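Single chain ahead, written as structure tokens, the form predicted alone.
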Amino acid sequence: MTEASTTQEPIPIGSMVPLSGTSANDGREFRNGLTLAVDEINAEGGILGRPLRPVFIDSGRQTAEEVVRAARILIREHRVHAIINGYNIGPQNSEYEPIADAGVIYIHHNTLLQHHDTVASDPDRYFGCFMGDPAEYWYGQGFIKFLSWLSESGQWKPHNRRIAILSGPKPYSIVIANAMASASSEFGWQLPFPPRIIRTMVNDWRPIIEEVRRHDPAVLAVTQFHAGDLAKFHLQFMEAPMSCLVYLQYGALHRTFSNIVGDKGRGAIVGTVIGLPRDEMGRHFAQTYKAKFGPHTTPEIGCQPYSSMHHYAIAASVAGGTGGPGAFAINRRIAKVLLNLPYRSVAGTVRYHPKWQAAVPYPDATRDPSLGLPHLFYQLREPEDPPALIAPEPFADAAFELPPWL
């Protein structure tokens, strides 16, 4: 840390991060990623001399009133100015009005396609807002897209079209299963039933998959992104798998789910709109976070608030500052910033589109690699082993498998 750093008042950083909870495995790999940043770039002086101080609130189950509670917390006694997060599912953007009227820059990993019309209902008062990663639907999109891709290069040989979809009851899962229903016919796939949508999670999901087995479908396809629920399904599932590709929503790249299913994951497939690829950035990344937070931790959720702590500290030097709440003139220097500079970070180029204020996914939206962030699909292994990156190009590093079970 440079002197300077060392005698100017520490610039505080919010993060709301679910530490308790279903999703308190995420919330830690984001509270890892986002003290990884500011470490680092405390150690390069800080923004313009000022050293970062992070600040952590738990948004324990993720509700809109815990989620506002946690932005009020961070405002009002802490004075931050910034919040950046990875996700919180529940709050549906209730916690922009706090930070609206604040007038703070907040930047979050929330997956939600409802950012876009917040943001365009109102650009001037939602100038601080910005989604660090492409919204949900794209999943949708992409992955029917993926499909298309792999059959037609030959890699496999469905033994029908149909695509069946299970969702959970969130409207990230429903958005996602909705998308992968629309994109369908677009590409020639059909759904033997319109998205199920499981209201309640089970712990028993034979009756289901039973009921998936008589449409005989070529894609079995689960929306539901917790990794414990989809571990429940995976293991149940393989009891007596049907002939069919298998797609687990995000949360089986997490640790836990490998460690519950163990070597029975094996071929599954799995995607993510923000992820780690395997080239030198990534794999430095990948190194650095597991000598610091242990071997058995998650750089490719960790990278999330990771790459926008980065981008936010370039945008706040730029622009000449950072500010607290109502700061707006600097602020929305800085958000200027972010939307005019994109930035190469771990993940991929985070370029916030001009209207949505989300980044720009990769091949989703542009055809362009070095323009977007990479729609990742992955394809488990062995317990032990990296999930394989098997698309898109240029970012694979492995090739697609049959699963063991086809």
Given for the second form:
Amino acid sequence: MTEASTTQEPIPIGSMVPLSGTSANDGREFRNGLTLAVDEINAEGGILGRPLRPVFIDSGRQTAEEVVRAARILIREHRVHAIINGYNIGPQNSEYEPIADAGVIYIHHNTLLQHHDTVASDPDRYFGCFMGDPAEYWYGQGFIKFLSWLSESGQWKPHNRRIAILSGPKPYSIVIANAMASASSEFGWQLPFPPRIIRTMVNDWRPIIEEVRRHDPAVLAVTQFHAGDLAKFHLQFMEAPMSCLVYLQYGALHRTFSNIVGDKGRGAIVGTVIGLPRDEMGRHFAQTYKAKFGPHTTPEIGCQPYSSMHHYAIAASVAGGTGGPGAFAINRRIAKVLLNLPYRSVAGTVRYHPKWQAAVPYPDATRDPSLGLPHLFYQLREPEDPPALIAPEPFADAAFELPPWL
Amino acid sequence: MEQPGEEQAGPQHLAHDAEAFMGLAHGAALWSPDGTLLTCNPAFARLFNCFAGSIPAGIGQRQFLDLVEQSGLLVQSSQAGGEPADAGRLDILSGRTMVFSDGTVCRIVGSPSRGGGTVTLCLDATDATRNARALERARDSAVTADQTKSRFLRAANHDLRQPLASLKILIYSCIASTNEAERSQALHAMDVSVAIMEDLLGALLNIGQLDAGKVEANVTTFQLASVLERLRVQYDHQAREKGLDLRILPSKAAVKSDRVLLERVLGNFLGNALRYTEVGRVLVGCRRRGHLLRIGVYDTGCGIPKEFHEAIFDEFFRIAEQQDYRKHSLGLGLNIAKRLAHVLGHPILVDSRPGMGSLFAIDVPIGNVWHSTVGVQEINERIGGEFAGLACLVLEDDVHLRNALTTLLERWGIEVLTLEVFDDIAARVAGLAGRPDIIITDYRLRGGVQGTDAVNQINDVLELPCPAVVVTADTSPDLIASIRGQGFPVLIKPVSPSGLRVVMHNLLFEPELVPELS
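Switching forms now, from the form predicted alone to the form predicted in complex with the partner chain, please provide the structure.
What follows is the entire complex, opening with the chain shown before.
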């Protein structure tokens, strides 16, 4: 049986999450998010009367081998109708192949420009592959606009227009660094040196910091994203701070970062292209999430598979049901609905770009906040305080303040 | 004498007539011989619904018209051929054209009734009037366009003939000449003439599009810096050739305009400035003025007397004493700029005095930097991928595989270099267009050359080990182990893009993840 059915047999939904290894914290949040969404959907009768049954496979270190293996197990052994998860850093789209062969829906949050390329290379084959958040490319362009906005609105007066960029070795970091570099000149910023790709993460950032200091930049952007690496960097930067804004990629939002850095983190800028706006929907979700999974959990991460699970359930209901491996017809209908039906999730509006099959970011790629996932910019405050959400409008709820070292 | 038909006008027929009268789609009213209203049909009552209740019976036409006009129901009421003297006339409605406030146009037709009175019919002429007006406008615009075109063609004909005549003479000279220097000089002059004709035809195309209303503004918010940079690239060489100092001051502003049309306006200003400035400087700079950004092109040229400040924007206008053939100005640039600025809704201005240089400027709305779009519309790996800007040397004999691989790599933003002959590696590598960052080689190359050997030789030439991946269709475990033993990762054909991507990424950025290298 592959086509839509009216039986009460549960629909298996796969999820490839890092439940062990360095990203296990994120993996647990992804599992929480999917679990909460499945519980809510099942409480309302499931998809056209059929309940959902989540199946989690540990993607461990998130290498191509581990993620592909997880996808194969979900498809062959569990006959899942869809795979919905957070992000896996290492597979580089290798997992698309078994998923495309099976013709099931796959929604992930890998935040990779590679997704655009893979889908565009053969839209018919990869019809079911969706990225529930915008590509990391937008971090770069959006950050440059953010800097220009800070400067032109008079909130910050840079002493020059130089941006120093340090990148980690993963494609995610490199693409963000490249995107920052390519957008810089158009907005009147200059790079004193091309993005520096640090191939092996170091414990001692001081030599690189000193090298950057010689260029006296107005902005220092670090696109490495592991909270631990960023914390080491930031503590060493704060030993003798430069007169520049500091941007830390995503991971500095994690509790691990503030636990290590403490109040020295105050003033650093962090961004995410998928997070929780502090509006009514976002706050309500956070409360529900913490009530269920504990006060020290992170709904900002769990919201990713949570939102995509709900979007999938709506799309499948509109399409007339779900289908497992080989059920191309029904899954193509679901994919079509996903593309045509924007969904206002707790993280903002997920509207898939018709060619990229990735969520469109606001304000980076649309001027309409109701038609894009907000690219949120935070400024860290005290370790026990939530970071201030300073841009973009209409989501911001706090004002930028000059970092204490400036 | 009674008419034949009137014999049948019995009570039954009268009832039929009354029913037909009341059911008419057009407004109709019956007036008595002394000009007072006897009755009207519902369509007439609906048309003149400005009375508190129904239209008062017995009302005279004069009073009726006054009340209707006072109510504001009509925006115009006129007699065809002008207002006749109404004195003594009882039927003053017939022959009128009434324009109602809702845009309806009615022509009032009157005819005598049997009893000596008048029947008034209100005929809806709304569509006919609109069509007539549209026709009138179309005719006027066609006449204007025709006149413009004739004037334009006369002037263009004149301007086109001059370089054409020169070209004929130069071709003749060139054919006749046996002297290489003379021929070269003539060819250069021919080049100039052709450039003039190109300019003229380009301008004609622009004007043609503007005349046809085909130029539409596609307004977006973008960084002005991108337009200024393109102008710098276009005009820098021209300025340097003329010994002028062209300075384009950087701008960080986001503006709301049409990127292409704005560039054409500024290009015309800049082209003019360079043409009419013999010594000194041409400067492009911006200044905020409230919510507008004034983009100005300043020059230290000959300047323009105030009396010509308007006329310089006319087609083919040139100030006689500033013209010489070398400048080959067509007098269209500023006209095009003015018309493009009109399409954009941006004001333009000129400030100039003879001997004091000129300023031509355009005021553009300042945009929101968050809405600013960058030049590229399509976001893909070619512009922002992790491999963008890197060079890959591909060694693959099979032309189909090589082409497929090249397409894939180029889609990832990689510049592809190839070597097809391996006899003299040093010379071949020296002939490459760039230095490779990574090598992808087939194991078995033409002439019995092994890919691993070729890579080793290339690395000797480069004097730096270039990371390399070997691809092979041979799945023999011994062979694969041997290649890996030499420190090269191996991929088995057909190579999957994702597999290749992982290996390339690791080789380039995370070599510790490549087992063969450890």
